[in-house]
Amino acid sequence: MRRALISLAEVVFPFVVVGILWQAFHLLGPFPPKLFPGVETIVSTFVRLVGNGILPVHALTTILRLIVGFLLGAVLGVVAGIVMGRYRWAEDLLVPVVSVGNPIPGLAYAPLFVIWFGLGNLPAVLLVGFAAAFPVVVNTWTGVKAVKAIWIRAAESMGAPEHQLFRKVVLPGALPYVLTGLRLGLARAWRVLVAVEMLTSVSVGLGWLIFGAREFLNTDVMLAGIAVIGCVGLALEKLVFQKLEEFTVVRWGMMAR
């Protein structure tokens, strides 16, 4: 009980920290309340949104969108980036292709993906797993590449066949940055899909509220989505990319805690 007690608080403090930061800021700032509200506000609003089921219905079809969009990314990406790693040829092939499409922001091939594929939700999947997949694809190429060649060799050496050597040896290997790669690729897929949102005319989702809010100057409303996308975050990372280091490079030993 005392372990939980001290890590909620760990996770608690620095939010009541900002809180405060805001709070000072809104009342001794430039801004007026209604460009930059109270913390006050803002929960007023939030808990408004929740209640009347507005934040939840957006909320839902969002995250929707971004485990369809992001599971498509990650998986193409992790396998590019360990076939890449493995094979010189598909290293060579691919590695120009990757280099120039990752520093690309993704909204810059919105237009080309709206006029390939429509508006509503296709175009909006497609654009997150594949602005998602390239900080994975560079990633897990590092990663299996950054594998040690005597744990490869002392492998070959017994007699493993390449799928346990590659089962046993390259993934738990390159585990550690496949993790930091779905991290990153998930960071922006976020990034991609509430700014997609509003580009390719859907009537639902985060992204399409923060912006409609926009034009009526609800600012409130728009930090209370704002703060669905960092807490749909948190929940990830603690609920997700943590336990699953726990469950395997942590208790490995690759990496402390």
Partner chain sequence: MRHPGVVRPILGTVCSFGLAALVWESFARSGLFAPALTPSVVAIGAALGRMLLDGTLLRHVLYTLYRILAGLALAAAVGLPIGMLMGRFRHVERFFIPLVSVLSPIPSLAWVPVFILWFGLGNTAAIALVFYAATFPIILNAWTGVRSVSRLWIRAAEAMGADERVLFQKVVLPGSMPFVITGLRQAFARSWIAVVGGEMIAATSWGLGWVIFDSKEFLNADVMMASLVVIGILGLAFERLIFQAIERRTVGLWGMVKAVAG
Contents of the next structure:
Amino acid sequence: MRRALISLAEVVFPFVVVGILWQAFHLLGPFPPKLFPGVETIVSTFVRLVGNGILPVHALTTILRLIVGFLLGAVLGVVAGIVMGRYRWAEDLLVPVVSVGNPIPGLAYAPLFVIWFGLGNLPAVLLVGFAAAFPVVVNTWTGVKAVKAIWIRAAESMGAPEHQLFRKVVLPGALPYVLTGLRLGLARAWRVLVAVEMLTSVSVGLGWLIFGAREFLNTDVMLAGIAVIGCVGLALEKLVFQKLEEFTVVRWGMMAR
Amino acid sequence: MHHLELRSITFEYATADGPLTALRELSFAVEPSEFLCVVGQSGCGKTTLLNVVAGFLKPTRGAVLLGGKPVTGKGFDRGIVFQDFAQLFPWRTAQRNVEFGLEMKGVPRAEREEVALRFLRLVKLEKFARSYPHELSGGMQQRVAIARALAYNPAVLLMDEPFAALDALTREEMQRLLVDVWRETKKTVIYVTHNVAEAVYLADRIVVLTPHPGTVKAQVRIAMPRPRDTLSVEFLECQREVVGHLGGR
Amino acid sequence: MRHPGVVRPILGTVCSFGLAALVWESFARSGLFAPALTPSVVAIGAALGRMLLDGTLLRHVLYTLYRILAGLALAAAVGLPIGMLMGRFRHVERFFIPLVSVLSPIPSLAWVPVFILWFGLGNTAAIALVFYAATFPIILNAWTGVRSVSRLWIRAAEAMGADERVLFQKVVLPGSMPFVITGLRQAFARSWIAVVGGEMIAATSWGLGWVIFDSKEFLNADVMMASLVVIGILGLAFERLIFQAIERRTVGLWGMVKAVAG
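Next up, the form predicted together with the partner chain. The previous block was the form predicted alone.
Okay, now the whole complex, with that chain kicking things off.
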């Protein structure tokens, strides 16, 4: 109990420090209060937006788009990465495309997707999937190439046919890399999605909420929206990826915690 | 008919300066339930030889016959234990590692578990069935690897210096255990090592290889009863004989 | 085929781009979309040439690069000390971890409206944005890097009489280099995203992101595609010419990582 309290205090303390600094800047800094609202304004705005259901609706829409798009990109990326890692022709063919496409920010494709697919959910989801696929492909490919030759030999000596080899040796062997790729892909999906929601005039979503607040200089609404984005991102990392890791690669001793 | 026979195996590696002969005209046979050790200095082609028998490498000339039939490629009929501890699949528990070969054969789950546990018991690891490889010591991991290579009942067990990376005390313990396992299962074993004392302790017969290219220098039969006393005059005589073949021309 | 090791990847690259161009071309001519939306490879090349000749391309590239490099330099100046101190001192680590783990998943673009309100449209907002995007990868990697420095090296240096300053400079800093380089690399990639996005939203009439967004308004798909190509080439050039060169001369030379060939 005492321990839990201490560790809670340790987590809260930095935020208190930042809050105090923020408040000091709010009171003494060069910005007018409308542009640099105090902590109390931000918190009360947050509570109000949650209470009247506005924030939850925007957040849920954004999360739904994120998940659908990300799953699309993840499946595509893992499959492409495995094929690249196992077959020389696929590697020769895809590596250059991926290595040029990967550094291009996903957002740069946004106008193209809008031109092609119009506005709304479809281009947003497709773009999120497209952007998320790159890090997944690159990491899966690297992971498959890093699967120890001795595992493959051992499995082959026990008579494993190609499809079993994929499922039972190559995929779990590459999993530490695949997980890293998925994590990077998700972060990228987040970034692209928020930007797309800002730019392509969808009518709901956290990005839209933040961007729309600009019209009326509602800095408090923007900051409340940003806080939600931070919390959702943190929750996905802690509740999904860290758990996934604990149950697989950490449990298997392939990755230190 | 021999159980396993190597007929004038020649193996050449392709290098930048043309082919390099690793094995030349190598022939010997192994009888059922025989424990055969192949001894030679590092780089004499021992591992190449084992990889040829395993089917990972295709001999440039010659053939490997198992039960009179030539073997091509990999198959269920040969089990392998490597030197590297990392050969176990880290994402599977000890028991699931041992089950792998049976899974590939399509053996139903209940039977798989039973067989796996039986072989883990044989290597005295039944208590660690649910442990993951990284939770086991090096010696224990090698025991799991032995159980795994035996569990799907291959006709021959191939071992590539499986204890070379272990400390001396563990190695001795493992050698005793291996002899027990071999007597229990009556498996045909080809065991590759550079350690002469180990070979004399384990083998029914020792094939001595000389390097560059690898050829059979001599074959020494070890008739001593088991368990063998490593300090007996007889043991040391055998050891001297094998070392003589290795060193001399 | 005297150099099969060189010819093969080049051949692969040529084939790959050739194929990509071919797919694009057939897509463009398929009539699936209006030709104005999917310009042919020739049209994209022409747009690229036009922009190159009238000097606008150079100006856009310079603006964008200036914003990236300024933001990146700031981020390194702030992120490297924080990350290294986190790796070296427990209480610094405890203080910063909660902040970093809440702030780093926030896409930098979410801050664009806020930054525009604070700094107005223009270079300051864009640089602030790049700074935000680049700081976290630098912090996280420097932190991991310092923690990954082998205890043996530190003990050995201490046994030879190194004080904290020497230890930091001669052991911790080079020892964490592989991670620091990775961090800078990731930061650079994220800077691109931030700056392109920032330029799209905080339109300033110069910069590659602005070109792309602007050409959408007028349906100039050829200009848009040409700018995308330029972004890709610049990214590849930085990776090849700067990061891989640094890597080869430091951690690659020291055998700490396998340097990428070529």
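Positions refer to the first chain, counted from 1. Source: prediction; values computed, not measured.
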* Structure fact -> Hinge between rigid parts between the two forms, from Thr142, Val50, Val79, Arg191, is Val50
